[in-house]
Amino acid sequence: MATNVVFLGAPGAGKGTQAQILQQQYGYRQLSTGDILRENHKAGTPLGKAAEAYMQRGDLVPDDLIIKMVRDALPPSGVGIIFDGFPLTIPQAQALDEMLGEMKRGLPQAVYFSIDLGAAKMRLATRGREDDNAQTIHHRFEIFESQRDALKRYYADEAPSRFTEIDADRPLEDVTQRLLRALKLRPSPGVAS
């Protein structure tokens, strides 16, 4: 059975970059709630319309909406999923565990990307996405900091053997190598060891 992984960490910690590497080189499927929200918004779906005001303010989309979007976007079983940007709250983490349990997919491993928040903010400021304006970035960090410790404890205390913290301030290749070791993956030919 493919391993499912939860990527935790501040906005700009490099979760999306690492998810892309696992997706391209190891066959994982990245499930980014930010991308799902933007797709639903662009398509004008009822869920996208319901989430629009929250997204514009940089607020957390209510748990029930985001959980429904994630459930609808889950790929077929047998594919390892990287949950990027989800869960962000304890109720979301509990809902994810329930969802995966109902689908007989097993509980996920959790990887926390630790980064200096000033460095993460600088990364976001240079990323150039339309929802990365200074006010929204500041608000997203406030929300992240308010949830961070409880979410880390949820995963670290629940199953320490499935929780890893990685220093995301290190060079990209080093972060990737630490991630591969945490997930017990061998470097593919395109990944420096």
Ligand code: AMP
Second form
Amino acid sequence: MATNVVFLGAPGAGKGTQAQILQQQYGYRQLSTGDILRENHKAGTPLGKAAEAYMQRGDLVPDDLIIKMVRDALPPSGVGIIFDGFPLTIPQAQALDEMLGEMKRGLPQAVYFSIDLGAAKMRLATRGREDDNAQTIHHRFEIFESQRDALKRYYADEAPSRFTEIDADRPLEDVTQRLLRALKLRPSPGVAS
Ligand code: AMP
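Now show the form predicted together with adenosine monophosphate (AMP), given that the preceding structure was the form predicted on its own.
Everything in the complex follows now, all chains and molecules, and the chain you saw is the first one.
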């Protein structure tokens, strides 16, 4: 059965970039809650409107909205999903386990991308997204730091053999290699070894 993977780590740690690589070269499906929220915002849906103010402040969108959104976005079983930007809270992590259980999928594998927070803030500041202004960035990191330890513990305790911490300060290719090892995947020809 395809593995489902949870990507944990600070904003700017490179989770989205690595998720894209796994999607393009390894058949995973990236499920980025931030991307889905931005698409909803652009399309002017009720969800996009409800989430807008939270996103502009860098606040968490309420758990019930996010959990329903993820439930609706789950691809059919058989496709390995990379959860990018989800869960960000313990209730979200619990809801994810429940959803995967209902779908007869096992517990997810968790990868924590560890990065120097100063470096991560710099990355965001140069990325230029609408919510990448100084105040919002500061708040996003506050929230990240407030949830980080509890989330890491949740996954490390739940299934220690399925929890991996990766040094995301390293060059992108090194991080990909480390990720492939953690997920027990062979490097594809497109990935430099
Ligand atoms: P991201 O693209 O992951 O940086 O997320 C952008 C924004 O979307 C965040 O600052 C939050 O406002 C919101 N968001 C994304 N994922 C979540 C989540 N799992 N829970 C709550 N809010 C989220």
